[in-house]
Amino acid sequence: MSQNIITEEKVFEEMKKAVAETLRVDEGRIKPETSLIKDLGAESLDFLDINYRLEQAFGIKMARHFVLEHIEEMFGEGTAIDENGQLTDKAIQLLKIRFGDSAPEMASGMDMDEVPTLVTAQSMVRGVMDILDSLPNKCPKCGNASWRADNGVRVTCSSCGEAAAFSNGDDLIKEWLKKVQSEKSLF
């Protein structure tokens, strides 16, 4: 379900706050296309902090593993990353389906260590929106379809006050991979 309670603009605002606080940069430097690593100097531990801040703001659970790890887990070692640590053709096909044309420099043979440099503010916003869009139609506690966003970021049931429960990021990636597998016959 695509929820219409929290907008992409609101998620971007929260993303900018989380990135600015973590990296100690001015929010004005953060644009949708901004690479967190190349443009702002983020390191791997910074992503944990940014994810934590987003989880706290929205009441969600971000993915703990990157899509490449899920590909390897689901379809076998060497499916996404070859023995030299480079991305395979299948990995590139899946990444392009997942991220569209936002990273035209993705190519087969690319070193897997370069992939995190492709993470932009917009790709992180998209990840949060995917999780928010897993909002159930009805509250599991009272059965009503009366969601609201408290403070513009936390979804609760306006009938009983129950906090919304969303799918976690890792489960959503796995669901997406299964769907792509059945539709595209990549594996």
Second form
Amino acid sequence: MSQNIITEEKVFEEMKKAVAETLRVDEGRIKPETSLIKDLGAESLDFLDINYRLEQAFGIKMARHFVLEHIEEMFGEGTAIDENGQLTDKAIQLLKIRFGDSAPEMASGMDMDEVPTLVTAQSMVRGVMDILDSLPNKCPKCGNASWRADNGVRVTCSSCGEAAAFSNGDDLIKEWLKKVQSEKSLF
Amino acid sequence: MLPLKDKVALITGSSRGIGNAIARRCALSGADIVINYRKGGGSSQEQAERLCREIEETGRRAVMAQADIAVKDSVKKLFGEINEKFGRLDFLILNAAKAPFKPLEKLFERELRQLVETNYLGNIFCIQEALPLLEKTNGRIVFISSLGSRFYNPAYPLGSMKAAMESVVRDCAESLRDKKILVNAVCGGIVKTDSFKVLRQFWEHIDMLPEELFVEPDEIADTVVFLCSPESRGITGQTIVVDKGLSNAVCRTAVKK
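Counterpart to the form predicted alone, namely the form predicted together with its partner chain:
Below is the entire complex, every chain and molecule, led by the chain shown above.
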């Protein structure tokens, strides 16, 4: 369900904090459209650090693997990335569905190493929101439907105090991939 | 007396983590330092620049050398630069590593190739290209291994490459004996560096390991300095485990309550 306990603004605020602390940059430099790699010099290890900080903040599990890896795991090696390390047409189609059509570099033949540069503060916020939106209607422990957020970030049941359990990021990507595949039969 | 005075050390992958600590310790022990990092223009380069300044402030020379050890031409260029700038090399510290965190059976072909290219071939390229310089100084080679070389870690295919390299260490120690080059390895336990940030995502509850069983990067770095110093002249072909006793305790902790 789409939860309305933690707002997107709050997630963006935490995102800025995590990015600023990891990369030692000023929070003011982080805008929704900021590319973590191109604009802030982030590297793959930095993403893990940022993810870890977000996981600690919200009590969630971010995706360990990017959507391209999930495609190949689901549909076979070579379905997303060809032997030259370039994205296949199908992978591009899928990325456009997921990230929108805005990035001009998103075209067939795009190098796989270029893909992470598409990650922006906003796309990461979206990832966190997707996980938070997996909040079940009712508390699995006491069955009541009354969640609240401690400090604006930690969702707990307001009747029994149980911490909310969310789907993890990788499972959500897999579910999304299955859904897209069943609708469009891309692969 | 500084044990490494007037010597030159190359530490591959030294912008971050253990490599960074080794570079500092070698510099404190008197060596001039070549800081190698793989990727230009990002946070690694920034950290390498910071390290470079800090070493220079201690009165030692430090130069930055960007190179991807997985690429032979890049390695050739790296040693060309070292020869040009220092005219010598005493210590080759093979620290750089890069690997996906996934169970082996789930690795795609390109990931497998990359695993071998960086963590096995890359190290051997470095040894091959460093030899002409190391022969002149009767230098030392120290490889940085990890407990993954001998124990299972979840989603840690790098372990098999560490095991292969420990074998390479034994091999080279013998074949480079005539050239008076000593070759050893330091096998580190669990260290809270950037790589640990990866590990903890795949190894639930690793945070619960008692604090005293975590190794400090400096504890590994000091062992590397020892293996570069005259005091260790009798040691070659060995892998020294620096793990705060973790592996010694494994048998006991494997027993479930």
